[in-house]
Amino acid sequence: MSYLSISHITKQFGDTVVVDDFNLDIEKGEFVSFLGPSGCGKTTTLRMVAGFEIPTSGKILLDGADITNKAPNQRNVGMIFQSYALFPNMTVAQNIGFGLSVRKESKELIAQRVDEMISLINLEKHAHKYPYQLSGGQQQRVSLARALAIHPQVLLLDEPLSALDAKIRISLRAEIRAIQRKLGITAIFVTHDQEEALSISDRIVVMNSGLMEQVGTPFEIYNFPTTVFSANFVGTLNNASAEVVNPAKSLIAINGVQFESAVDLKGRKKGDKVRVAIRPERLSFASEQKKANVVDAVIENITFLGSVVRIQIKIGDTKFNMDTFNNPFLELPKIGSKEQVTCSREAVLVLDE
């Protein structure tokens, strides 16, 4: 049985559907992120397992107990917010310890913890400032420990790393992994940042539209999408209108061009309406290594971006960006040049149009 159950779960305002019927299981100690745009549902969800917010329809289950519909203290979790959230007029060691100072937990179990959760976010010297005298990532460093010096059963992170800049976003967000690890927690992380969500997880949740789109680890998600929406919302994608040409060797042609897919197509027709999608570093000259699938192309532009250098091609009527790394001693071709191109079989998704 798993640890965390999120069954049948829809949540309505007035006639709108925020998120319908979502149903996922989360095993003890793992690390999953809700991904996808503003407004597809993921903070909701995560708010119904805090239970600021109740549930339309649906159970959620947290290691065997009922808490569907219990209010926020009445159920085990600690959640960390985009604002820090903390009081302004309470120390470092005041706010960590205020949730079991609500709990009414001795001073000398107080003291112990604080001094526990201070030592894990390595803050030793700050214990007695206050929060405007620290910077973000230490604001939100101490709302982690926090959060965690309940012993919550569950961890939730909506958007925590979104108001500090990308430096300190990715020190932390490796510190916060490092912790839950460290402590074997059950966390939920909300992000609309496909870095964020590829680099920590153990499993991602693909919204759109009050919809799960795909479950899958970060190489799933990315490697194998299933769904358009999950193809183009991971990663930097190529995808082109294309038909079946041969089902049975799974042949499609995107403009007459014609590539041969891993994909089995054989409960597709000839003729059948598909969407193709190949990711930029899949492709590359067949001058290095020819794979599977060889055609013609046209080098339409050519854009330097530090360690990867972006080709853009074209390949019939359909524009493709290929991607290849940069080096001292790359030789790119001219543009307006006439090349061929080659991706592996594996390389080409067929997603339902």
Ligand SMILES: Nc1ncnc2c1ncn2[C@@H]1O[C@H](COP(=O)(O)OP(=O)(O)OP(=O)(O)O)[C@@H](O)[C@H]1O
Second form
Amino acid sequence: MSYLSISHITKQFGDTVVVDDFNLDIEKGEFVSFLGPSGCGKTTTLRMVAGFEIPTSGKILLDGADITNKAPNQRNVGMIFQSYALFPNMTVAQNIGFGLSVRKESKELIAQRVDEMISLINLEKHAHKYPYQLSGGQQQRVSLARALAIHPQVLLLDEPLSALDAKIRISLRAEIRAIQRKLGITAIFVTHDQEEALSISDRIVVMNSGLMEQVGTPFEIYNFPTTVFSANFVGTLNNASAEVVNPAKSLIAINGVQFESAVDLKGRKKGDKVRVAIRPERLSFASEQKKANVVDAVIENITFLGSVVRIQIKIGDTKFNMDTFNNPFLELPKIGSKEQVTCSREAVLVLDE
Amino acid sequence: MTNLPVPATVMVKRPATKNRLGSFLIFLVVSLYFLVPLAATFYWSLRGEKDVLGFEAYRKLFADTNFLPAFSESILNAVATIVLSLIIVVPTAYWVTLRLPKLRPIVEFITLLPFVIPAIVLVFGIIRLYSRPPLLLTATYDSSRFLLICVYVALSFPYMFRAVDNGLRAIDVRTLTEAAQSLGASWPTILFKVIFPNLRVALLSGALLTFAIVIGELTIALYMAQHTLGPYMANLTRSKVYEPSAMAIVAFAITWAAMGIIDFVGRGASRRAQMADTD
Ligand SMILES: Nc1ncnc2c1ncn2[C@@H]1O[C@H](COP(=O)(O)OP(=O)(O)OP(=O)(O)O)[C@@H](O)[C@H]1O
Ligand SMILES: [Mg+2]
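Follow the form predicted on its own with the form predicted in complex with the ligand, if you could.
The next block holds the full complex; its first chain is the one shown before.
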């Protein structure tokens, strides 16, 4: 029995199905991200766990108890909002103590817990400030402390970093993750930023228009996407339509150029149309003699992206991006020249449409 | 003198102007426009005694046995109106913002009705409706007074709703409510600990606008035979020369004191915050 179990949750607003048969079991202490484009139902799913929306059908169990229809203030769930949602009329300390004073805890206990939380987020100097006197990053840390002060069973974070600038976003996400690990708290983190999801999560749920596309560790999601959508949404990707040439040998052809894949194609017939995806960093110049997947390519363009150099190539009639790490000794080919490029069999992903 | 100056600009921030001289001129002209009549009234009010400038008119005004009862009755009416109006408007505006945003245009329209219906029409409609059973409220002075307060509550809606609505828009009501809920707060706790404190300035300005209307209201009070300040002033204007001016100055001073309170409360919040900043 998992700690938080979301089973067959569906949510409709009027006639529109916003979340469709969502199923997820989360272990205690796990950090799970919901990743997907705007409007795919991430927030709605999170709000059902928080109790702000009631599912049209399905069940939510938290530590064995059915909380599907419980009021939000009866659940022991911490919520972090994109807009921080600190109470403007209260100081940092009062904000953090709010949940405990609502629970009628003693003054001493509240003061002690508030101190504990304030040192957890390193804002000792700001305890008596009002929210408008803090930066966005500080405000979000206060909101984290406020949510954690009540010892919630689950911590829910709805795009908590979206309103912050890039530097703070990266440092604060590391801080959130460190605090979550330290306290061993179960967390669900909503984001539309794939890098954020990859860097912070134990597991990622990729969502698309109300449906779960794929669930897996960041490693699995990035390296073994199972659908076109999750392959495209996470990382950059070359993708092309192709035709099965030899199912037994896992051979496919992209516009007549043959590639060998590691994916088992026995279920398909010769001539079947499939979608093939290859990550840019999996392509490289064929330096030594490799057996599989060495193809001719024309160099079309070269772009510096800092640590990575992106080379646009054309294989047959199909354009591909090829990424290689930048270094001062890198020898780059001339634009227009012909080179041999290669990729491993594992790099050639065959996806469901 | 039924229209006291209304502190409608209290919540409005003045935008930065490039042309300082231009804005100064405008300020000057507008100031003169307001100050000259005020100064003239004040001067007139000081001439209660022949050939001497002094406060004779004020003395007479406060010595008039009808003045203080009328004044205190109006103040009590105003306070009752404010309390009732707050009880009706705040939860309504809160709920509309939180749960029924689609109803907002309708509620806005309803609160604006007192602007559209002339007071005279309103008062005759009310007298007709409430002067026979089962809704007989015009029979005694006190029941009429109750009815009058109810009418004032309706008159206060445009100001009160707008003020509260502005206040609610300035804070993210929905998210704050949800944050409080997820921390375990119940509805009363949310209203009294989170919503009301953040609406303080808005509630106060709504209350003071209401106060200003009720204190000087003439038409309805007159037709409902109430001995409030409005009818008293009207009567005074007819029979006296200097006292009405003194009365106007007194009313004006009260309004300014009220605006001072808004300002003080508003600034109190930021001063407290500054103190927190320095320690
Ligand atoms: N209360 C509501 N009534 C009607 N439709 C709603 C309501 N709340 C959300 N929706 C719809 O449900 C869909 C999913 O919304 P949701 O907020 O869950 O998306 P999201 O994945 O969080 O997107 P974003 O990244 O933009 O926050 C959207 O199309 C939205 O318009
Ligand atoms: Mg969202």
